[in-house]
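Only one chain is included here, represented as structure tokens and corresponding to the form predicted alone.
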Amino acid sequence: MKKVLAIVLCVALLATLGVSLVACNKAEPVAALICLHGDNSSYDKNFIDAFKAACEAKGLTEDQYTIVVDIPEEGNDCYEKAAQFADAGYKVVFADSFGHQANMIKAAKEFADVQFCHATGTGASLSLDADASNDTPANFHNAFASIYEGRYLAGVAAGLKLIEMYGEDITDAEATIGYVGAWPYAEVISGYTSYYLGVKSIVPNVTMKVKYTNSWYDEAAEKNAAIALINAGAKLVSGHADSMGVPTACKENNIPNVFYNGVSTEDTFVIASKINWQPYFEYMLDCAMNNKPIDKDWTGTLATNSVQITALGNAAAAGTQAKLDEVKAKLISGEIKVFDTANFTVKNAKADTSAFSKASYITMDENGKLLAYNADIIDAGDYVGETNAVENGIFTESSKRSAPYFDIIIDGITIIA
């Protein structure tokens, strides 16, 4: 009886306040994110600023979206994560570790009227396979961006900054820099092959060393990698981690440095470049809201304001922002494609004998040019390049799945121990 009493009340004081009855209950929750890790990622914080943003725009109030974070790609927390959202309520779950796939598929499957969303993965290019047995479900999406475009960008920047350090002769020792690479994966290489040809359209006989950490976020391993290779020659470093272990062993040791999914205040900071998510979330969220479908597998560019570098650093070169311009625009227009194979040899790629090379599926001429490469495109899990990936000379990275596909490591580019 009191209940009933509460509800008439209501009902009475808000019609007379002219407010709708929804008003009397709360909110119905809406988005949740799930993260590996917390702030202290610069990865994770780029997904999570995005997403407050994202909401925000969308008009939705705190009570309507949710962020966990430091949920492990081992084990069963994130589906058990996601499960709960779903059972709460939550139209859509996203997920931003590629380590997450496996369990956002087994909640998409037990939750077919909830929608989840994953960075990074390749799910959903099984879609692409007819006779795929275990083709991911309708409510299961993947999305990435064209991310190389800023890389390209950043490696402008870096290749200016040399030019700036050395002059416009400079010679090969001086034309070395250095990159640390948390895992050999597509999503690594591509990043920085796209960063290294960068450099290259600005200085011609640039060579780069990587170093792998074998881990996504260990700022000790990231730091000690950049060392190493600052003690190999390096003039300037960067890297695809997520910690501040590469910019502080510049800052240490008065090398410039082009970040990734941050900034810098310090004196060796040049530029950085990152994935802006927020359209994404927008996107999702809407679809989520007003049960629209959303894409299988999105693929966000530079021209939906997807791929973003930052504002210059305090060591970047002068007219380096005139000649970003520059470059930006003819990469929106396609003047500039980033995998134009007229850029680049492969002839030692036939001895690089890391699994994720695929050597074995590299056709080259006598020069060293790649005529055509069988990615790896529909993630069966055999590791098994069954597409053709060049086109008019042109390695196709993103356009067949949103997930990063270019693995081969091209001429100029050394792997370090």
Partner chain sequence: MVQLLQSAIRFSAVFLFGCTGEILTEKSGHLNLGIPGIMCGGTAGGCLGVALYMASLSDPSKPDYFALVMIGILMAFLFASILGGIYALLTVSLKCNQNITGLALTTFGTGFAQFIMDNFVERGNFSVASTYIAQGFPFAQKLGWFGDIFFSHGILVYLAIIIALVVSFFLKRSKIGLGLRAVGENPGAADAVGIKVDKYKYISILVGSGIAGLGGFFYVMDYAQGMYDSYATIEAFGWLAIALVIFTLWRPNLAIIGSIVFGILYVLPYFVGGDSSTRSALIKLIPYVVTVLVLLVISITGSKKAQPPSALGLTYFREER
Second form
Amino acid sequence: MKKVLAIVLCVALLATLGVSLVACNKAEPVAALICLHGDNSSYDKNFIDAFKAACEAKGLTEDQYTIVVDIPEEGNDCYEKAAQFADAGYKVVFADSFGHQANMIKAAKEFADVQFCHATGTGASLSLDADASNDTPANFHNAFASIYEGRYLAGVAAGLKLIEMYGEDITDAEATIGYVGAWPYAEVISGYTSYYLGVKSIVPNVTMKVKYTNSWYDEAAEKNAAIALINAGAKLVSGHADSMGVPTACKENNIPNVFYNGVSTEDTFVIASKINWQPYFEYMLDCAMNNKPIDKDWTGTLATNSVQITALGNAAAAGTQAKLDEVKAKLISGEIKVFDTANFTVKNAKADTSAFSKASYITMDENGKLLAYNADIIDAGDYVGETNAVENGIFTESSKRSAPYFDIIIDGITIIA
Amino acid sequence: MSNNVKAKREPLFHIVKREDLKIGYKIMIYAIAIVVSLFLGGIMSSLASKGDPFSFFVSLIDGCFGSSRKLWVFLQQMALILSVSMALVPAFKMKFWNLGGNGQILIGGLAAIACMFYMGGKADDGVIVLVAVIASALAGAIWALIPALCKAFFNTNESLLTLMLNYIASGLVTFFLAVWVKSGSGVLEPIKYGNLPELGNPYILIILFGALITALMFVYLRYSKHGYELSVVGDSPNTARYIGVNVKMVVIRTMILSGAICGLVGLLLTSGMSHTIGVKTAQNMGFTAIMTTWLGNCNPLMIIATSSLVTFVTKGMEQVRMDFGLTNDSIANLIIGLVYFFIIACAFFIQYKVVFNIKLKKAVKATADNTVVASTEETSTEIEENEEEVK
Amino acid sequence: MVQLLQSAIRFSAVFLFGCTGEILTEKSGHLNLGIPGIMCGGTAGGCLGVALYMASLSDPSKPDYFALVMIGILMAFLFASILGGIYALLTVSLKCNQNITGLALTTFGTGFAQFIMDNFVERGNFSVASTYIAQGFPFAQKLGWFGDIFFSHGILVYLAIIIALVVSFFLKRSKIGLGLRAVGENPGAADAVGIKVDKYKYISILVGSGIAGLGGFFYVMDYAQGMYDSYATIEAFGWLAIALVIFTLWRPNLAIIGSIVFGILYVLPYFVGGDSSTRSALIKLIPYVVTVLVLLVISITGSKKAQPPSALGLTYFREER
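I've shown you the form predicted alone. Could you give me the structure of the form predicted together with its partner chain?
Let us now look at the entire complex, which starts with that chain.
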């Protein structure tokens, strides 16, 4: 009995000793990454890999940066973790999922000396209106990338594949593609619209069917949605959700697949687009380590290598790489604008009478061309569109704020149940 | 003692119920089990990453007590688990397997958020809070009442029913989020109306609630008539009926209580902490609490210990994951499961003693019909072993 | 419609494996809430087996069908049984509470599975392997929709049905099956007649767990085409399989139909689904609401045949007899 007590006491003593030792030896911490899931999610893996690479590129040692995973959007976990990092002296904390925003803002308010950065969020947009009282704190920053350019390129590759499969005289029925979306909101809508416009630039008579899963990660839902799209006539399927449900369905049905964030060696894989976070992370670390201010709202582009397309898969058509290089150069130079209002019409959206209709925000001419659109750029929680996003005939996506705000269902795209 | 009639097929050892061990022994056995399982956990973590077992323990402790904020979070988390356990205690004592804690918490939280969402800005904050308290307790109670009624009147299996209601509650949350979040993102921004007041810091309210509910449940079970009736029904429904207890009433009443407490935890999680709701708001506490309640033997005081332990391992493992660079939670589940196994096995060694009856076999072989001699031999074997054990 | 049925039948194999395994376990009087963890364990074991086999091949694009399937099944069965063995040890020999042990096993099992998958399983060749495992009868396509629904499935789907039928026969017709049922209804009486209660329990738990584990292996290798990301999906199936046991009144024959019905219910939202988030949220609730209704109907009608084994969940103490 006594022996056991003695052992327990020894362990406790050693432990306390250990804690104090550890506290003394730690080098100055710099950066922390908060992830929604772990590296089994392609979405988070993207961030994790880029973060590690950026930290190493900046010369940080392993105990100067930390990654914490499986921090859900609900609850206070994100806030607690961010606060703990601030307590421990970290200079910058980054969270990777939309739903982390509220907690990060809360932490930012409390720790004015620490920088809090957040992906896909809209908090920075509150600084755009005249009212300064609802602005997010100065040490809170948003970041994203003009991924629509990457998706446009992926769309071009998809279009070339369709031509390869069905020839230049591709019929309307053959020119049908499918897209599995997660949630019916701007980030996803902007994504599939830009992808669609990319396909359309190669196959003018293409139509797209979209099905939502209402989840960021649900393998069965994504797979079955893809199957439903294939049954509805889709000859090529793409998706924006974090599991491998869509590629699985495509493989089984021998349908070409365009993906997001991940690569695949399947024979049905064409191409994927992704955001490369390393440029932003390096920028963020540089500012944090040198006490320079970080941009309130940062949008990476093709030019900053924040938007990337992966290497072509086995299913890609011949000559795709050359065409992609050509289009990419034009996107960077500005010669091609993805959301050029000359390339699409919005008659269906204007005629929409459902509860979530955007008709009242649309101004269109008699041909259905979009003249003006009040997008909900300033995310004050009222879900009301207030800022015109159309300038000089172009819908200026990602210029007024990094998080996408194109949420019109254009003609040629139908949502299927 | 009819063992020797079937002596030929006796196993090598048999199991005998112990007399009550002294408290000191019990604690010692548990402590050894916990330390051993954590040590094994440390070894596993080290194999999977760059750390070592020693820093494993250091990280565990650092994760819970390493800073004042971490300590507050630890106490808050512990209080939450404790509260949910208190909800389950009366149900489990009644042998009603309420696996629906998650759903009851979630539905309570949903009710609270609904109040905040619809009344926010239109009524005084104090009024909203009051309505939310009642709504969440009521919602949780109803969610528990459904399986209670089915069990009481139709003898429906409550484990399955409560499990299914978990999923249904989760689905309802998704539904309402789709209705409320017009942007379509499925994420509800925190509502600033109708928040529970912060008493000094955000954690104290929850900790106080936990302490209060534990004290109340302790008194309720030990000193009230309800508590007595509850345990009789749990031991034997027939006996209860015999002494005039309305078993159906007890089942229903207890489950209303159980559900109401879970609902209030839902209120704390939403109105008191995150001010929003999502399908994971309950953080699987309904299941964790099953473990803590049972491991604590349905005794509120012991449950304080088990809740602390479980929270310690869970929160500590978060720190371990960060420090050891593990980027998914497989190790955490592995180690938590391991700790559970050890403690469960522990309970066995506390309640039972393994007696080897090699001597018995020999004795019986030699004197087949000398039953008295055989019995005496066995008893003396036990006594000898007892003496050795006590040493 | 054809797609719906085809998808449903394929999906039902997951439930059928889990359900049959759990029925076998429950017939011995043990409610094993660790099935979700055990199914994950089976997944890990099977995937490990496939990975090792594929790695040993000189030409990974042409595995031997028979060897691939057998190794996968055996390893899945083995790993799942080992996890089931932990449960058996704790609840049969050490007389611990079954519910708690089961829940602890679920936690442990999911972590264990993820651990194995992350650290020991090389997934590069899974795509090829899964194509082999999932392929149906060669003549299926020629039979049009009939072929699609009945003959296009991978071998594991048919195996699930065969196992369910075998278990059903075993329980109803064989002497050992009768003994097992006796153990589950009244272990004291069974013991008095000379049945080795503990031995029966051990075997039924080990075999039952093994069968359930095949369900997880099937899901990853066949349905998900080798793309495995997280245990959470399989864990959810485990809970549904446990619900299915009651749904099918502890009879493996009914389990075949029950899992197909469950499969249909589960897959239905994706085929019918609402065009709005609100409708789809409600439609996803259908499987669970239906289960609840069935539970109620079964208990209201209170049929004798529909009851669980009488000693389910109760620990058997010989000495207290």
